[in-house]
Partner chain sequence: MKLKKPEMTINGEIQISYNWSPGKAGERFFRDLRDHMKIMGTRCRKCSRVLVPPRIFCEECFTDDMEWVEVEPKGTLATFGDCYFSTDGKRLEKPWILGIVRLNGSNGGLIHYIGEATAEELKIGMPMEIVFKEQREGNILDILYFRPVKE
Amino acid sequence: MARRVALVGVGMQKFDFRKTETVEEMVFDVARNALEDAHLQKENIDSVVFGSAVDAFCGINNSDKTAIDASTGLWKPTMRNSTSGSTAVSTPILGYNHVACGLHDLVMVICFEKMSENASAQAVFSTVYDEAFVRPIGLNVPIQCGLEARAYLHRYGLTERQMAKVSVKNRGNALSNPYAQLPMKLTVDKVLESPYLSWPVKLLDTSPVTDGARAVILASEHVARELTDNPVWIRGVGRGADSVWFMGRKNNDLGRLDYAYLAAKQAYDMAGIKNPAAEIDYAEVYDPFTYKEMQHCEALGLCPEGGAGKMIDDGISLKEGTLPVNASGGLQGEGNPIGAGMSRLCWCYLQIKGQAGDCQVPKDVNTAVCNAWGGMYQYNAVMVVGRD
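May I have the structure of the chain above on its own, in the form predicted in complex with the partner chain?
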């Protein structure tokens, strides 16, 4: 039987081109912030789990090794995880596993990405594609997302205008987030007027490249109860993966994220959640592109399948809506340092604790869900966190 695991602290920092710092310095900042938040010392941490998606961004292979000293990892068991963009949530799940299995009582989870070090993030992304069948054609991130977004809008009859509303919401929400790289006061028309990267995806549907790190500290039940009277528990975790051969998937359509529905079902089954739209109070949903927030809201059951357009039209996911999504600004507004998208989990924690500052939503938050996505439309990782 798995042990219960609680979140007992988070380490935040501003997402930005952090050109004055090394990876090690960036990581030290969030690790220290997390220790302060949890009222813990370096010596209390039993083990460290790292997450970083693509080493080529920072140009240091096996970059986890540069972060050991700065993460409280010295002389301790450490491990690195990488599942493309979903590293952002699969890494805290790996940390969860460390505590749930009984091996460790306090685990530091560190996610980072330093994307400003290279001359072209797009050139780095181009090295992730299959070398024989895909890369020679020159697939890039804009078209990769254009292919998927077109299939999605086509399948469910959704619109560019609905996508634009997600951008307005998230970049607007980021105005209240002190850690955000790109807060903007926008209008739907302004988003629609921004240049196309690949139809229907426009510049203002896209999250910015950035640098940053996040830390969370996970604790076993007896340690968590010593640290706090009312712990925030990890109630459910789930992961799903689909084939790298995206040209011939079983469901014949890139528009539906079967692997994300699978990951969500695992997490909800574990958490005992039957009706997520009614039982989830708050969500931080992976939104590297606006349509991804919409797809993920559906896969996470926050709205009916194909209902993400109506969800944003009806204002349900607004900060003051009945099921707020990304009141932090999400990746759109806060910035998208791939692995450090673990920020989604941090903001769930802060909302539940009532410590989200100006991003705090005007409702009680007892149960929250977050997810992350990555690979060739392949991975999804989901976490449900909440109070008893």
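How about the form predicted on its own, since we already have the form predicted in complex with the partner chain?
A single chain, with no partners or molecules, comes next.
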């Protein structure tokens, strides 16, 4: 039987478009912060799990190897995980497995990205497409997401105005986040007036290119009980995927993320959650585009399928709403450093601990959920965390 695993510390730093720190310096910063938060020394850590997207972003082959010493990982077992944007949650799931199976008692999980080290993030992303059948037609991330957004809005009768409200919410929430890259006070009309990247996705529907890092420390139950009287447990994990080839997916309706529903079901079954909308107190939902937050809210069961528009219209997902989503600002406001989007898990932990500062929601948070989306834009990873 799997051992119980707790989050016992997090390490944070400010996200920026272009950080002057090296990868090693970013990793050292968040690792030190996580150790201080957990009241541990580097010698206490048994192993380190790294997460980042493709090495081309950092411009360093095997970029995790450059950060081993800075991460407390010298002379210890280390492992690298890379599933594009979903790295943000698939990496702590990998760390969870290391502890749950009995291999280690204390695991440092570090996710980082230095996207400013390349001339164009979109050019790097475009290299993942099939070079014979897909790349020649010019498909890229904005175009693919535009296709998906059109299918989603059409399927459920949703609107660009509802998408814009997500941008207003998240960038406004980021004004309270000291680590945020792009806090903004917006209006719906301002979002709607921003230029289209690929209809219906506009500039202010997207998240920024970002440098940054995050760390979490995971502990087995007997160690966690020694460190804190109030552990935050990993209660459920789930992962779902479709074909990496865009034109060959079994999910031929891009408006519904079947793989995200699958990942959520796995996590909720493990956590014993039957009615997420009633049992989840807080959510950090992966929102590289505004419509993605809406799709993920539905897949995570935070609202009925097709109900994300009503959720934002009725204020349910606002910071003061009945089920707050992305009070930190999400990727839209805090920044989108691919793997370091593990910030979603960090904020769930802080909300449960009551340590989210000005981002703290005005309700008790006992159970929270976070997710991440990526791979070849067909993979979802979900984690449910909470108190005893």
